[in-house]
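In C-alpha cells, the next block holds one chain alone, the form predicted alone.
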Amino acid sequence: MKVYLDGRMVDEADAKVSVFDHGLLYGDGVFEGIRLYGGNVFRLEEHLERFEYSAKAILLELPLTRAEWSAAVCETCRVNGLTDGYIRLVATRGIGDLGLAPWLCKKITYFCIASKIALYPPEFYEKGLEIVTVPTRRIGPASLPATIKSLNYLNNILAKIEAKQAGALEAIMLNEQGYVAEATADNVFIVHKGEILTPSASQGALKGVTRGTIIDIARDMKVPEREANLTRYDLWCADECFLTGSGAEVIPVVKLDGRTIGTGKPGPVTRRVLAEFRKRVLVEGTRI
C-alpha cells in the first residue's frame, strides 16, 4: 500500500511519523474519514471544506489549497487500486519539542491513507444493533466545540471500551445536562410520530457528513425533519432509531439499554433512508 505523505507517495512501511510529533504527543491535529463508493469519493468537497474549518478552529494553517488536498486524496485511491473502500486524511501540528506550545512546531505533517473498512457486519443491517448507554459523557462545547473534528478521540474510546464491556458494539453518549450527544463514532436519528429527530451541535453532535446527507434525503422524501433536544426516554420510546457515519453508513438500532425500540427490527423510514443513502452515494462526489 502507498501513503501520501508530506506531498509525496512513499511505500507503507516507509510511511512514518517522529515521536515528537504533536500529533502523537498531544493529539494537536485534525483528520477527515471519508469514503470511495465505485470509484466516486462521497461528498469530497463537503469534507474538505469541514477539514478546513477544524483547523481553522485550532490555528492550524493547512499548506495545501482545496483542489491541492482533493488531487491528494483522489490519487491515494488511484495508486492504490481502490475503487472502494475508506479514505483517512490527517493534518497534524508537526515536529516540535516536549512541551504544549504549538508555536515551536514549525512544519506541518500531513498525510493521506486509502484502505478498506467494515465496522460492522453485514447481518446488522438487516436485524439492527442492540446498543447501551455509558457512564462517559461527551466533552462539552466549552471545552472542545463537536464541530472540530480533532484527533484528540480518547473520551469517545473510554466509551466505546465500556460499549465492549456491556456486550455492546455500539454506545450513546450523553452530555453534562443528560441530554444525547452522539454515539462513539456516529450521529443519532429516531423517527417519532413520522417525524425525523436528531440532537444538535450544541449538544455535542458532530456535524456530520453522512448526517448531512440524510438531512437532504429526509427533505426531498417529505418527511419532517428537525434538531431537537433528546433524552434517552426519548429513545426507548422513539418508532425507529438508527446511527448514521462514514464507516458505519446508516445502521438500524433495535434495542437501547434493554428496552426494543418500536418492533424490535429495521423500521420503514430507516429503510427507505438507507436505500436511498445507497443510491446517492455513487453520484454525489468527486470521481477518482
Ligand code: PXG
Given for the second form:
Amino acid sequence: MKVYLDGRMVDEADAKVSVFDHGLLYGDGVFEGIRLYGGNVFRLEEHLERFEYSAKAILLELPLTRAEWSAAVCETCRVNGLTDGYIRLVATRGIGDLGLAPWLCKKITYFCIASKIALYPPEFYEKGLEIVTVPTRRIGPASLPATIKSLNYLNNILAKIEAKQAGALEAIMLNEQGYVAEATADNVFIVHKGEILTPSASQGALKGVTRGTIIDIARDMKVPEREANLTRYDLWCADECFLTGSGAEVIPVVKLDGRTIGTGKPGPVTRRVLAEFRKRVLVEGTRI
Ligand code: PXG
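Given the form predicted alone above, produce the structure of the same protein in the form predicted together with the ligand.
Below: every chain and molecule of the assembly, starting with the one above.
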C-alpha cells in the first residue's frame, strides 16, 4: 500500500510520523473519513469543505488548496488500485516541543490513506442493531464544538467501550442537557408519524455528510423532515430509527435500552432511504 504523506507518495512501511507530532501528543489536528464507491469519491467537495472548516476552527492553516487536496485524494486511490474503499485524510499541528504551545510547531503534518473499512457485520444491515444509551456525554459546544472533526475522540471511544460492556455494538450519546446528540461515529435519525427527525448540530451532532445526503433524499422523496430536540423517549417510541455515517452508511436500529423500536424490524422508510442512498453513492462526487 502507498500512503500520501507530506506531499509525497511513500510505501506503507515508510509512512511514519514523529513521536513529537502534536497530533499524537495532544490530539491536535483534524481529519475526514470519506468513501470511494465504484471509482467515485462520494461528496468529496463536502468533505473537503468540512475539513477546511474544522482546520479554521482550530486555527490550523492547511498547506494545500481545495484542488490540491482533491488531487491528492484521487491519486492515493489510483496508485493503490482501489475503486471501492475508505479514505482517511489527516492534518496535524506537526512536530513540536513537549508542551502544548501549537505556535512552536513549524510544519503541519498531513497525510491521506486509502484502504478498506467494515464498521458493522453485514447481517446487521438486514436485521438492525440493538443498541444502548451510555453514561458518557458528548462534549458541549462551549468546550469543543461537535462540528469540528478533530483528532480528540476519547469521549466517543469511552462511549464505544461502554456500549461493548453492555453487549451492544453502538451507543447513543446524550448532550449535557440530556438530549440525544448522536452515536459514537454516526448521526441518528428517527421516523415518527411520517416525519424524519434528526438532532441539530447545536445539540451536539456532527454535520455528517451522510446525514446531509439523507436530508436531501427525504426532500426528494417528499417525506417531511426536520431537525428536532430528541429525548431517549422519542427514540424508544419512534416508528423507525437508523444511524448514518461514512463508515456505517445507513444502518437500522431495532432496539434501544431494551425497548423494541417499531415492529422490531428495519422499517419501510429506512429501507427506501437505504436503497436510494446506495444509488447516490455511485454518482454524487468526484471520479478518481
Ligand atoms: N458523528 C461523528 C462523531 C462522526 O465521527 C459522523 C457523525 C458521521 O458523519 P459522516 O460525514 O461520515 O456522515 C461521524 C463520522 C471511523 C470513521 O474510522 C468515523 C466516521 C466516519 C467514517 C469512519 O471510525 N465518523
